[in-house]
Amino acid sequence: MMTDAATLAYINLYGILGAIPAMLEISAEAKKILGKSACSIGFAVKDGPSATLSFAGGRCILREGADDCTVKLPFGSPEKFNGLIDGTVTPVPTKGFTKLPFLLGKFTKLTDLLTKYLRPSEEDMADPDFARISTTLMFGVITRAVCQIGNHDRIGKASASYIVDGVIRLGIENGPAFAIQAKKSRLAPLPKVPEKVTSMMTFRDMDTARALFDGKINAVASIGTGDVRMAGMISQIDNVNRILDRVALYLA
């Protein structure tokens, strides 16, 4: 089996919807949509992930668990939740009917904008500011997806089991950077990149990173040309790269 629904649900919740907080930090358009509205939306997936997006003061945070929320959206299976993300399932809230205007209005507009950033047209990418935001958000999605695949996907877990404990830094030169903590074969994205890391992989620039994300250039070849640099414990990077190969399957 190439992919599984449960792993995809974790990616969709923590990777895709988990990009909304960052989008509100770096996109003026997203900030304008949200304004000062406040609401918390809990996603509870049977046999899958559970988390809440909390909006307040023009910002958003994602936290685990869906018990403390103003709107609760239950899903009977990972497949049902994945249907929400691909637009084939319309959930019925069990809590927070008075907040439906926010759910159907501002939240839907935010997810539509996120889709525009994550699946941009060539015309959109011709705008340097849009391209910067799009690539930064996609980089974050990929980093979080690596963690979810390493923790839940059968093949990804095998690769994660070989990653020694430590922190892996993934970054773009003069651009955004993210960090993954490996501990006892479990992977977790860190909110900030620590000063000391065990290994790092750095893309030469935004264009190189985007070309790699879009599958237009080969990662191994890019290492040979110097467009991608590695340092520190290379075995960590090697196994993260194996998991990265799985990311494309889930995000296709």
Given for the second form:
Amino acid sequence: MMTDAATLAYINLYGILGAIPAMLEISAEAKKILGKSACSIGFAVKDGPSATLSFAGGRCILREGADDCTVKLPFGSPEKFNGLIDGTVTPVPTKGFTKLPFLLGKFTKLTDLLTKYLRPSEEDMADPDFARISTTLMFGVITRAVCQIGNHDRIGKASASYIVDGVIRLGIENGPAFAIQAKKSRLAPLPKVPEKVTSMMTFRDMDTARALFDGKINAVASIGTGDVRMAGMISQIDNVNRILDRVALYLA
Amino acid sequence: MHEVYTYPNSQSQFLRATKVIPSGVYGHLGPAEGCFIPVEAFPLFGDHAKGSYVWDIDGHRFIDYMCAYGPNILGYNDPDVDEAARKQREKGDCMTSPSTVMIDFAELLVDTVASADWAFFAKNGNDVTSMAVMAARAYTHRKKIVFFKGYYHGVSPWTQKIDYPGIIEEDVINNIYIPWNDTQALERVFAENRGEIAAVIGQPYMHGNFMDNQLPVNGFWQKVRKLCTDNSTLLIVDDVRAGFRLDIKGSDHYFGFEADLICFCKALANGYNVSALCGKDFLKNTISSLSYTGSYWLSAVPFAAGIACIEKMKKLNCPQILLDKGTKLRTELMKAAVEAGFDLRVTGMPSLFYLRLADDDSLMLHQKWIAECVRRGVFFTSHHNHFINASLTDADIAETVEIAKEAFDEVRSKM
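Output block for the form predicted in complex with the partner chain, input the form predicted alone:
Every component of the complex follows; first up is the chain already shown.
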């Protein structure tokens, strides 16, 4: 197998659902859906990840663990959890039945909106505001997926083992930027990009980033044209790029 | 002050190239793998070359310390090598039967290289490192190969890593990786894989990228040699990069041991395309048994060029010249760095020196300095060892140091 279910579960939880907090920061439509509702949904995956999405005050945070939540969704395996994300499995909560309307209502609308941003139609992408939000969210998903693959996927772990300690900045000129901390072969997304980083890879603009994400242009050729720039500890970038190849495999 | 170059023709030709060639320029000569940071500082296409210089398609001259990544050892377009090649080309090059110049070349290598009892020819370094590994497996009937971390032995699947695109687990499952200079690790893997290791393959010293180069510690190679002999494992020296720059008899000779198989390419014929695997007599029959050949491998022109190149290297005592010039350059560059307030580390052998500004762990400062050198006409690269060639003059070294100083000043002014 070129991919494994447990790694995909980590990507689905921390990468995909992990995009909801950012979506609520940058999408007016998402803010409108959430309104003033408050709820925390815990996802507990046997032999996989556990995390909680907490909604309150028009915002959302993702934190590790699923013990302190108002609605708890247990999954018997990574495959079951992955089924939730691709729409083939309906979760049954073990607690928080009074919050089911939030789960089935606003939360479902938020995940539908996230899907719209992450798998956009060409018509939607013609709207510059939509395209900006979509590309920003996709960039965040990819960054977090890199970390999960580096930490859990067997081949991704080999790539991560070659990454020297430090902070890798991935960014778009005049646009969003993300940072990955590499420490002892483990990768973690940082909440903010620090001023001093060890290496950086920067895309010329949103369109370039999007075209790369969609596989329409080649990253190596884009370095030659200056559409993609790298600096610093290039071996970090080189190995992150190897993991990026696997991101496409998992998110396809 | 030197002119600061820009490259409009290079950039437009690169765009043209991207339409019909994957990556525009792929591999180590390209801007991605070559780490051209920023890309605007580097020429992307060459026009012509002579001696220690290359000229790009924008008409700029560079003192070239990459030497085509090694092949240029006597100076580009060396008249003696080119004349030998020209004469052979008039007689015949790629023919149905090989020229006897192939025998002449093999005899010369056997007479020159300390550990060579025979020579087998191909085109690229990768051809002969791959053949060496095949030969080791054929001879020992074992699968496993030990590598030193930071190695580069070519681009065949067995040389790559499990996470590289197109590589499958089965390509690398028999690879064992140990740290450079760590004979205890080698002892351990021999103990853990008793009777299973076909070969240990290594470059004569660690000239990996993105890191200061490391020479072997005292007794390292002798211990490796003994462990290989004790375990009936072959010792392969990949001398593709360093070959003839340290010692005309081979880099194993320089470090005081004998390889079973030794691989040459780059400097073998001053830019004419030929590589060679040389080895001990006891492996000759094994080599004969391998199915291994190529359309152009027995072409005669590179053999003639190789003969002229080796004879001239011997006549000049080329390794000593390269050592002297490299040492002079290293001394002057480090002095200039100190005067400018920078911590420049120059590692590896002076004839294949590696540069790093150690003031900034991220290497961004180093990349800026390299870029400013290139923009002013000294072709350095950020993260690969450099190469000295025999035609480099004291005036070239002096000009290089002047440019390095200007580059230091430019970097300082932007800090």
